[in-house]
Structures are given as structure tokens and as C-alpha cells.
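In the block that follows, a single chain appears as C-alpha cells, in the form predicted on its own.
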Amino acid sequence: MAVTVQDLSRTGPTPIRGEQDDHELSSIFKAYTVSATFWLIFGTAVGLLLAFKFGAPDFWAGKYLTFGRLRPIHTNDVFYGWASIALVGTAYYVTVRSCGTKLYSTALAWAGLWLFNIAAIAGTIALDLGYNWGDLEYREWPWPIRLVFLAALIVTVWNILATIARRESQDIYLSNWYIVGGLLWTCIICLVAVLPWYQYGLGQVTISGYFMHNAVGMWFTPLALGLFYYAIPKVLNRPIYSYALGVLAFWTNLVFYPMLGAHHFLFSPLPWWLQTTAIICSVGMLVPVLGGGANYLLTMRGRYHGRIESYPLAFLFVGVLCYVFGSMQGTVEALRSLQAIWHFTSFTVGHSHFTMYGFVTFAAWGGIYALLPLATGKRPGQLGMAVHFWLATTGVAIYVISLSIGGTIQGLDWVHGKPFIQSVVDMEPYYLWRGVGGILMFLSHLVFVWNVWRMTAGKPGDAPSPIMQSEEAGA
């Protein structure tokens, strides 16, 4: 089933693609990978070390290595530098793939790298010299940094939206329902953010619970969900189960997500009533949540031999999984029951890290090793990502169980009124745990880059097509 739409109607013939076109959008997926990669193991190695901390503080202690300067390094490198250039990058190939065209502009794709490289440069400069905009999560960055960051966005969106423009039919695929609405939201997002008028006492919270949470929500999933939306039919070699409910679960999304942000607060001076709607609107959001969900898992029913087969559907698999049970756990802590229980404890951060983690990182790897072989005719080697994907689920999961069981003992240490050194003696254990995880991780993203390196400029590897054959063919 196709849904037509006309707000972006089309300008004109569409453009032939020629095989310098296609070397072209090879050239600027590889570029925006390796550089994401890039940021995913510097991002990641300063986490590393943060999470060591914790049971050594004084471990490699400095002036520039103290755990203030370095948890929003860490933090802002993984969503800025790795998230947002590796999404981008597969938000181009897909975008360009799905319209049957050429892509609008190479000099603005080229443009938005070096804008995004910049920022996330300039940041980190920045916060290690001690400049930064305060304790407003995601928000670090001074704020002309931040205009960088959403000048990337401008060109980006201005490149997508000009690409689809010159499609090659008059719908428009699901998939850049999501990328295009995940880049005009992140820009009004950004801009929100930005604008001083109403940044100061219970405003500036409510602004920060808005931004940090539709960063996620609004910019991260979009992009991943479109993503999701491209790979795993090309994939599986077949359409996804049901037109519909993608566009179902895209306006649910919208009208739920942005609402999320209170659910941060709750017990704090913010209105009650504002709260309570971050509660509603996070219950809301199983619908599409479990709508989306069901669209992948259905797309792949009978296939599930494949996640054995082929890595890419493997990551893309766990992506869904960590999507739709992350999701879900975030509407449960958004209760106020739980909420008494998980707040400020380290279950928070094991949340983070699956969704994050589990879902956003799993998505770009696998439409990385799904869709970068089709652009440069290079392929990883099969136990590269055979290592990549186990060190990866096992660290992800250790590090997520431990600190979910961890925060929950944390918490009811608080709510029975211990004092607060035996909460920070009961972690112990679970910080040891939690560095494990971390290492397993760190030790996945040393593979990735191997693996990276065979797909653009290295000897290509011994892994099968990312494509599957299809059931008729197999029949």
C-alpha cells in the first residue's frame, strides 16, 4: 500500500543517475562513516574511563580528566559525533536509493560533515578547558557551538528535502517520512534550545526536560526508524508487512514524544498538571512503539534463520528488540511509583545505554554492514562482524543488567533511609560490572573500525552478500 503525498510535490523530470553520481554518494557514505567511527571510540574510551572511575576516583586523576569535564565529552561525542554523522550518512545513501535519483547536492552533503566535525571539535575543546552552558544535559556546548551544530542540520535538511523533491515517483517511502521528520523537528528542537528569553529558573528546566529527552525521541529514533524502514526489506529481500502502520506509528510519535520531557521532573516545583502529561503522553507512546515494532518483527516473520545468516539483520534484529523493550521500560520509569524507586540512581543510566546503546548504535551498525558493501562494492570479513556483534550484545547486556539491578538496590537504600554511603557501598559490585560491560563494548568498537576499514579502503572480506535470497529463488 502507498500513501501519496503532496507537500512535497515534484520539481520537474528526475534527474538520470550516472556511475559518477553513484561514486559520489559512495564517497560521501564512506566519509561520513569513518568519521562517525571516529567519534565512536574517542566518545566511547573517555566512557570507559568514566565508568573505572567510579570504583577508582582518583584513577589517572587531572585537571582536564576530572568527571565533570569528561561525562558531557563522553556524552556529547556519542550523540553528536557518532549517532548524528552515522545516521546522516545512512539518511543520504537511503534517502538518494528510495527516490530513484542522484543527490541534490554533493557540496552541501560535503558542507554538513565538516559543520557537524566542527561542532563536535569545538565542543569538546571547549568543555575539557571548562567552557561550557551549565548543567543543561545534551546542552554543554556554549551556545555559538551549538549554532554550528544546528547550521549542519539547515544544510542537511535543505539536501534531503531538495533530493525527495526530484524523486523518481510521486509517493514518498516511509523511510523519508522519518529521516525528513526527524531533521525538521530536530531544527525547531535546536532552535527552542537556543533562544535565551525563557532560560532561567523553572523555564530553563522545562526547556532542558524538552530538549534532552526529544534528542532522543525526535532526532535519533526518526533517523534510526527510517533507517530500519530501508534495511530491513532490502535486506530480507522483501516489502515490509504493512504500509500503514509505519505512517501510524510516525504521527503517534509525533504527537506523544514531545510531550515526554516533564516525566524528568516529577516531585519537582514543575506544575503537577505538566507532569501528569509527560505520564499520559509516556503511556501513549506504546502505540508506536508496539505498532513499529510489530511492522519489523513482522517483515521478518519466517526469516528468523537469517539473524544466524546474516550479521546485518542480526544487529538490525537487536535494534528492534532493544527499540521496543527500552521503550516500553522507559514508560514504566516514567510512573510516579517508580520513579520514587529510580531517579536519580545508575538505573537511569543503564536505561540510556539501551536505548541508545541497544537501539540507536545497533541500528546504525547494522544499516552500516547492510547498505556501505552496496555503495563501495567492499565487504567486511564474516568473523570481523561475528566479533563485532557478539562483543557487543554480551557488553551491552552485562552492562545494562547490572546497572538495572544495581539502581534498583540504590534506590531502595534511599526510600528505607540508609545513609547514603551504603547505597555507594552496595554499587561496588556493580560499577566492577558495569566496567566489564564497558570493555566488552569498547573492545566491539576496535572490530567495527577493522571492519569499516575492509568495507571503504582496505582488502574486501569473505562475508556473504548483506542481501538475502529471496524465498521465490529459494523455492
The other form holds:
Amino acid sequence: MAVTVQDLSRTGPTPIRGEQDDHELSSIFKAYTVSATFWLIFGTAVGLLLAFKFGAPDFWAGKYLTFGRLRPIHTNDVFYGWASIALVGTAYYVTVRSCGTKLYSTALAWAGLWLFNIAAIAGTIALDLGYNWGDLEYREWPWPIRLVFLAALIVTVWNILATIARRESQDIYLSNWYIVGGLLWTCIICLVAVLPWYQYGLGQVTISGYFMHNAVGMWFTPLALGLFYYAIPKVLNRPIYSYALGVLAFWTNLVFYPMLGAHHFLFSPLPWWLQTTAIICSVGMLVPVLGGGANYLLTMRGRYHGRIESYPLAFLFVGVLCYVFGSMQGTVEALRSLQAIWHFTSFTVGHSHFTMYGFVTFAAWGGIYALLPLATGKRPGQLGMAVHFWLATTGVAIYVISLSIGGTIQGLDWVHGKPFIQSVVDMEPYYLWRGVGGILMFLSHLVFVWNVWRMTAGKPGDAPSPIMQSEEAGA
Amino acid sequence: MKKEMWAIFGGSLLLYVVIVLLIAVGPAIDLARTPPGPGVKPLTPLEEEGRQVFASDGCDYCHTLQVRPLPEDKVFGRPSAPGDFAYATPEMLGSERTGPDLTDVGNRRGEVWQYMHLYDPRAVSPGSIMPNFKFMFHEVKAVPAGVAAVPLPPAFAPKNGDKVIPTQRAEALVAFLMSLKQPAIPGYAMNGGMGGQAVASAPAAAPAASAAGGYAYDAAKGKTGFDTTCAACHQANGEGVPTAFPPLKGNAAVGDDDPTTQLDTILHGRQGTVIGGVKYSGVMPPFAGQLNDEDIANIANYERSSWGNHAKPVTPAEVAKLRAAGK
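Moving on from the form predicted on its own, kindly provide the form predicted together with its partner chain as a structure.
Whole complex next, starting from this chain.
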């Protein structure tokens, strides 16, 4: 098995196929990236406006720009517009390349892209008009629109499975386990989320707990991890540290992750056993998180050198660190004693940005910077990537740290029985710092647009090949 | 080759489906049948319309609708019980408290306060960062017959002298907010954070055992109690809001050495108050069910000794007497 992996994760002297000869794959990868980038800009512009409203609540308080309508637009568009489309784009490239074959159907890939976009556009309009499906976190879109998203997933998984079926190698590379797993599981998630028979009262609460964490942990996590398993060895030009550890992480993730959703409803009237199961599984998540994280970091061993040799690797590195620490933070938050303080505070918002931004979004960027130049033959500028990296990293650090401190103060204010308004007043400076972080993050996205332009339609930049020299060649 | 595909993808899909049935769908089918608790009623059509407004304008993103069996949640009501949610579809338990929980807000705020607060939260709650919902109101020259204008302090009223009246959207939303009242469950209280199971303990409203003797006014508790429960309408400076909520500063009932009117008002609520020829439109809800005798005595004494008021202190025993008399 190890031999296969090496073949797949290296650019050997004779690659299985040339990197740039697959124009159809290249244009699909480009289109998904460009489309995702649009949603990144739109979704985070809305996010920035929301952050501003914490300090100026009467600013743009009209019907269609009121906080409560824009908030789900922000979360849904960065989820289903940006992160989903970006990761499906990279998944196509990873699957086709790691299977050493051609994409099963270009038409299906285009159809999927249309469906993802139709869902995101229709969802955005519906929410702004006030058609919100009960403020149920991450499933606010009216159900017919979520069925369009499901259709996009079905089209994608069909295409990817058919591509894997025509592979030339004997084994299925680990990345594809995560990609196909994520797609299949998310079809189930979307179905469970819309079926009407049990969506009443506490039954619906159960599904909300299940949905809001499975949509994150069984969709974005496996797609990002699958991307790590391909992009990290590719950039480093060396095999993954341990294939077996990756397999272990895959199965333990599958057992523990689906069951931890009820930890969003600790101390609620949901049955106590359900809450306790969720806490136990949140602790169990340490196995795949530490196993997977160690695997990526050990793959990178010895290549830090105290300086950044490769920005694609730097993005992937931050993504891995945020995966490990963000997930461990999630485990700690799920413990009852700490949840009693942090639940309902801005600490949770900090956590979701730590993971969805620090982990998932950095993984997508790392994957795009590592792989898109291989597909298009065009590289971004080194300075462009550097500015993007440092703005985004500084921004998200300020964002997460300020909300973590502020959220803790908020929770302690409540524990100490202060009048509620005190917790609002005490948050003021932290909301401000969150906005500062948000501005840096948004600026980095504008730089990312420029970099995407240079990797696709524009004039290529001066960045070195995303594939680093292997040690053998270097030494 | 095909075999490996089936093993990995089929196996992981099957395992996932089994887990989902056990952890989500199964419990959901069971819990969807939870019967309503005592006193839990379906919403009226107008309240139901208000719930839709609550959802479509995203109120739930900052306000939870669940009370946890934790000490810090006591201020929002008793712990939520499974039967409370029998008619709560879509569920809006919520995940964030940028603003306070609203589970029992119908028992704590009146309609007039809700309208003023929706039109401009800062009119009644300085320091609030809730957006205004002026788009749910009309500004008119003349108030139509049968409609009550929202009594706004001059600083928050339209500058051109127009009157503010609610739209149907605001009326529905306020109807929903007023419907948010926790039915009492005797004996259902804190249980060390253990999921809110019923335990035998005295209801919060029962007279404190120590009421008869040994009471000493706790000024800190009095201030916290006032700020938490009363300041929303009467304001932290005790000056109230003109024509909406009466001032307590210099208020005859508060300054009277006979505390009957003051305590009776706190215990059983009041409406249609006229002071010095000014009619106040706010309706004060009764707090007998939310505050015990000692809480009320502390709050009353805080009011009696603040903002230049100097009146004889009250004791929990006096509160207990009026509580019993009012039943």
C-alpha cells in the first residue's frame, strides 16, 4: 500500500499524467474557485457589516438590512457558498489526480456548480425577504432551496464515485475516503434535516443539535482533511507520515463526530443521556484530532527551518494547527462545568471562527495555492500570497482572542448575578477588537481575489512552484 | 477494485446511517411526541403570526428561549421543562445571549414597554445594542381612533412631532412576546444542574422561612434586584419614562410610611396610574410569582432610600401579609 501512496503523493520523475494536459479539469477547478471567491467576498462583507452593527446598532436598521436577516445570510453564504464550493473544487482536482484518470463527467461538474450557486443565491434572497425556516442554525434556507443543495451534492458524489471507479491504481488513496465519505454523509444530513415527521418541539431540537454540528464536522472537516492528505505531501514532495494513522482517524472520526451534536443543548430539556453521550463523544474526538494532527505535523517535520519557504505550506500549516487546537477547544467547551460559563456567550462565536476560518478556510486557501497553479500553469505573486497570509492570520488571531476573552467576561458577569446590561457594556471593547480583526480578514480576501485572478485569467506572478524541492534533490 | 470501493464507502455510509438513526432520528421521533406540560397552550393566530415575525427578523440569534437549571439563569424564570416545547415549532431555543433570554418575558414586561423598546431600544434601555425596529411602525400626523400611540420620551420621538403607531407586524410580534409566559410548575426548581428534573423544594414564591425575624436590609441585593427587575421601565435613576412609566423618585406611594400601595403594586401589578394629572399608559405586571418576600422587601427598601427618597423601611413580614391578602 505504501508504494501506491508514495506514487500518488509525489511528483516523481514521470508523473502519471502531465499536470496541465487536463484542460477540462483545469477549467472546472478554476470555475469552482472563482465562484467560491465571489461568495467569500459577499459573505464576509456582510459579516463585516454585522460586526460594525454591534457598535452602531441604528446603522442601516431598515427591514432588509436588519441584523437578524443579515446574520443567517453571512453564516449560510460562507458555509454553502464559499467553503462548500471551494472544497468541492479542490476535491475534483484531488480525486482525478490521485486516481490518475480523467473526470467521469464534465457536464455533471458544471451542473453541480450551477446547483450550488442557485441554492446560495435563492437562499440569500429568501432570507433577506424574511423567509427564514425558524432561525434553525445553518438550515435557515426554506426547505426547497436546501433540496437544491442536496441535488448539488448528489450530482457531485455521483461524478466523484464514477471517477474513482475508473481509476488505474489498485488502491483508493486516503483523500478520496474523506471526500466521498463527506459527500455521502452530507446527503444523509440534508435529508434528515428536511424530513418533516419528527420536526416538532423537542424532536426538532434533537435534529437541530445533530444538524448544526454534523453539517460542520461531517462535511467541511472530511473535505478539508481529504485535501490535507493530498496537498501536504504534494507540496512537501514526500509521502504522508503514516497511512495507517490516517485510516484510524477516518473511522474514529466517523464514530465520534456524529454523536456530539447535542452538546449545543447542554442543560436544555433534551434527555440527559443524549447530552452525556454528546460530551463523551466530544472527548472521544481527541483520538481522530490528535491522530490526524500528528500525522500532518509529522509529515511536515524538519521543513520549518525557521522561515516560510512556501506560502501554500504556511496556509496548510495554520489550517492544521487550527484543526488541532480548535477541535480541542471544542472538547473542553463541551464539558458541563465550562459550558455553564461559556454557553450563549461570544466565546462560541470565537470558536466557530477559529475552526471554520482558521481550519477550514485556511485549508481551502492552502489547497488552492498548492493545486490551482498545477492545474492552470499560472502562479500567483509571492508578495500577494504573503500579504494575504499575514493579514488573514493576524486578523483571525485578533478576532478569536478578543471574543474568547470577552465571552469569558460575559459568562462570569452572568454567574456573578450582575444585571444583564452589564454583560452588554463589558463586551463593548471586545466587539470593537473583533471588528478590527474582521477588517484585516476582509482585506486579506481582497488580496486573495487578486491572487485568484493571477492564477486563472490574469498575468501570472513570480511565486515559486508550489511543489517544494524534495530532500533527496535538495541534499 | 470494486470490492474496495464498496467496503470503504458502503461501510462508512451504513455505519453513519445506523449512528444517525440511533442518535438523532430515533430520539427525535420519540421526543416530538412529548405531551404539553400543565398550562402550556397553543398560540392564537395573531401570536403565531408574531412567532413568524420573530423568526424572519432573526430575533432568536440574540435571544434564547430556554432557561437552564443553573443559578445564573434563575433571573429568566424556572428551568425549562420538556412539556414547555410541545407547541414550539419551529423550535427557537437559540444559541446566543447577546440579549437576555425571553422565555418568561410576557410576565416581566408590558405591551407598552415592548412597543417603545422595539421602536427604539435606547428609549427605555440605555446601553442596549439591539437594533431599532422602526420599520415596524408608522409615523403619522393624527392617531386614528381606537389606536394607541407609542408614548415616547421627546428625545426619541420623531423630530417633526409625528406620532408613532405600530404596524400589524409589530402588533403580531408583541402579541407573541406577551404570550411568552412560563406556566408555574409547583416544586420544579433547581436541581444542581441535573437536567431540571422535579425535586421537592419550596417554590420561589413561598414566604421565606426567616421572614418573621432576623431581617436586615441588604442594600446590594436591593440594588441588584431593582436593576434586574424594575429598571427596564422605571429606569436606573428612578425617573421612569414620561407618560409611559411613573417615576419612583419623589413618588408619593414610595415615600409613604405606610407601604401598602408600593408593596401591593409590586406584588400584584397596576395599570392606569395617574400622578399629578399625568396618566401613565404602561401596564405593570405582577411580580408575586417571580420574587419572594425578602427580594421584594430589599427592592422596596432600595426604592425608599434612593434618589432622595427617605421613607420608613419595610420588612418581609409586611410583604407576606399583603401577599396573603391579595390572593
